[in-house]
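Next up: just one chain, as structure tokens, the form predicted on its own.
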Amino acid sequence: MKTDRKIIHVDMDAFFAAVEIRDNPQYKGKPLIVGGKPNSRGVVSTCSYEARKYGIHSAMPSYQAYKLCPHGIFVKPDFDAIKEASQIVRKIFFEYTDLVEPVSIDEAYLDVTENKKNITIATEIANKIKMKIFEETRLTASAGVSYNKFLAKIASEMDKPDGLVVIPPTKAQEILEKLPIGDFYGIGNVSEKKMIYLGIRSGKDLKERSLTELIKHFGKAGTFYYNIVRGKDNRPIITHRIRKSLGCERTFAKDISDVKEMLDVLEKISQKISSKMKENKFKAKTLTVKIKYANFDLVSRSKTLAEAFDKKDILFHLGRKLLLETLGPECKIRLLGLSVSNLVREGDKINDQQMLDFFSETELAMGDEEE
């Protein structure tokens, strides 16, 4: 097991809510809520700590966070705002690293192990980050340091917001034993479930469990378990991430039958798809259409064509066909979505996926939905 390594988690602090808090004052300390209307059917991308309060989360829809904090100010994420802090972050993080592995648009690995600024103890960057993250965009960000990824995840976690946690080697076993399971990075609710039913409810329980156990219950991912518990994660820092689909969706304020109506949303959806895949200079293969009937049954259909394709005609007409093939008599649908995937570069051979930069994935990320 490696030890050496000085890797730090930082994560920004209710990153959309802190941004609109910064740009309206008038909303500190009070239930902030950023995403979908309340009487939408959008959901909740995350709020302030005061909404929390209440029990409201990132994802929950936002009828239900309204029925939680009826007198919570909900407002749309600005998405200008987020871009321009998030880039300022990043430029933060490459003045002391290239070692940098951006996992979503408010957070990111850093590896210091050796660093630009020649410090030998990485709690002390971590520091400098941070303090630097306030003075140039007046936001806060927790970050956690240790020897692996899992562990700095774990420790970034430990005290928000605006903390900043440290486990060494020699104090790792003894926090992951005394942590609740739900809490350990990379185990969702649906394993967490089922370790809870198997009795395992802390780290403690999960080390006393064997491999061989561990995988006949949860397959490969309990490899993943039986080395998380023990402090054990050598993946390296990943500097760039493969897109490998893209894909927009529309949720629609109440149920529709008519399939013109369908057709009119899933030519606007082409047009955008085809838009983004030509300003970053990738075409697809492979076409899917999605579909939420009224009653939630999610259906998809696929089809994949010889050659790559980007133009909004095509995107449309396969996708129109797919539809037509898709839908019952009489259908009610609450949701209508197009992804492409098998995606390929331009003058690349034909299964070579299209590298992007984190900052121009997530600007694609966040003009797929719509409400």
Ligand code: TTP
The other form holds:
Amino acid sequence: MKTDRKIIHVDMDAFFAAVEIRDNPQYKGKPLIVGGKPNSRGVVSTCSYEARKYGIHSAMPSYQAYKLCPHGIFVKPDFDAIKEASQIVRKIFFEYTDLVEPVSIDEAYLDVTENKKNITIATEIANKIKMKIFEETRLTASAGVSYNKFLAKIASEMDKPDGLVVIPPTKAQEILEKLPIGDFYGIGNVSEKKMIYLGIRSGKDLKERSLTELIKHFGKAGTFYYNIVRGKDNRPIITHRIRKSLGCERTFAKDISDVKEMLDVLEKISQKISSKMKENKFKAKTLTVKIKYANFDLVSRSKTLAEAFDKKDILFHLGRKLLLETLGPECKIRLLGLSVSNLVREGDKINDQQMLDFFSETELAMGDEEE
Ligand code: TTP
Ligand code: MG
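What I would like now is the form predicted together with the named molecule, since the data block earlier showed the form predicted on its own; can you produce it?
After this comes the whole thing, all chains and molecules, with the earlier chain placed first.
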């Protein structure tokens, strides 16, 4: 097994909430919930650790968070400040290595086996990165250090917030055996339930199952599970991940059935996506409209053109056509979205930094309330 790589996983602590608290110190120590307002139909993006004590978590409907903690402070994310912090953090990574794999806006893997500062101890690098992040953003990050991505990610989760955990090859087996099955990164809710049904509750239980059995129950993922529980993960750091789609959607404050209102929103979304495409110099060949009806039924419909497009008018007219074809009479909808895929890059002129900035963007956010 390959154990000679030095991988660091860095993940910012309560990222959107931490940015908010830094910029509004009066929120410090309070249950702060970032995302949709409690009286809206939005969801929680994240919340402070104080709010987590009430059982609030990302993706929970905001009204539910409000029920759990009526005295909580509810704010919307400050995307400019978030983006700025994310970019500063990313620059710091590149001071140490070019082998950086951004996973999301607040998270990345770094391969520092060889690094620009010739530091041999990865933990020292992780520590320096954490200190520099704090110096330059006044935000804390947690870091995990190990010999592969899977273990580095597990390590960064182990002592949040502001943690730094190292998993050396000698400790990996013991840590993995004790790990609850739901904490294995890559085992989602559905697989976790299935594992528990099969009597697999911890890494130790998982390790007792044969490769054949795991493949039988989990298909290809079975091989991945079989390997990771043995501390085996040879996945490289992927520095140039290419975005495959870009989308934007809007949940209405109230279900709407007025087609004109839907088209107004569709036009705004088309403008937003088109600007982003132009800014990042790419076009798309496929457009998809997504509709969630009042009863939560989800429908999407796509159209692919022979020629790639990026103009707002094309997005809007094509989106309009798909929407009108899909809608039945008197339909009430709660969500409307557009996305583009089958992306085509303008030449190959785009440079690495632009790519990274682009990748770091979360899906384009739209307000969850009517403007
Ligand atoms: P996470 O790193 O998953 O969460 P976090 O940084 O808030 O908290 P932790 O200390 O546990 O790492 O996600 C990073 C940011 O991404 C988070 O601050 C808000 C945003 N986000 C959403 O908007 N919706 C989501 O469902 C999730 C999971 C995150
Ligand atoms: Mg985080």
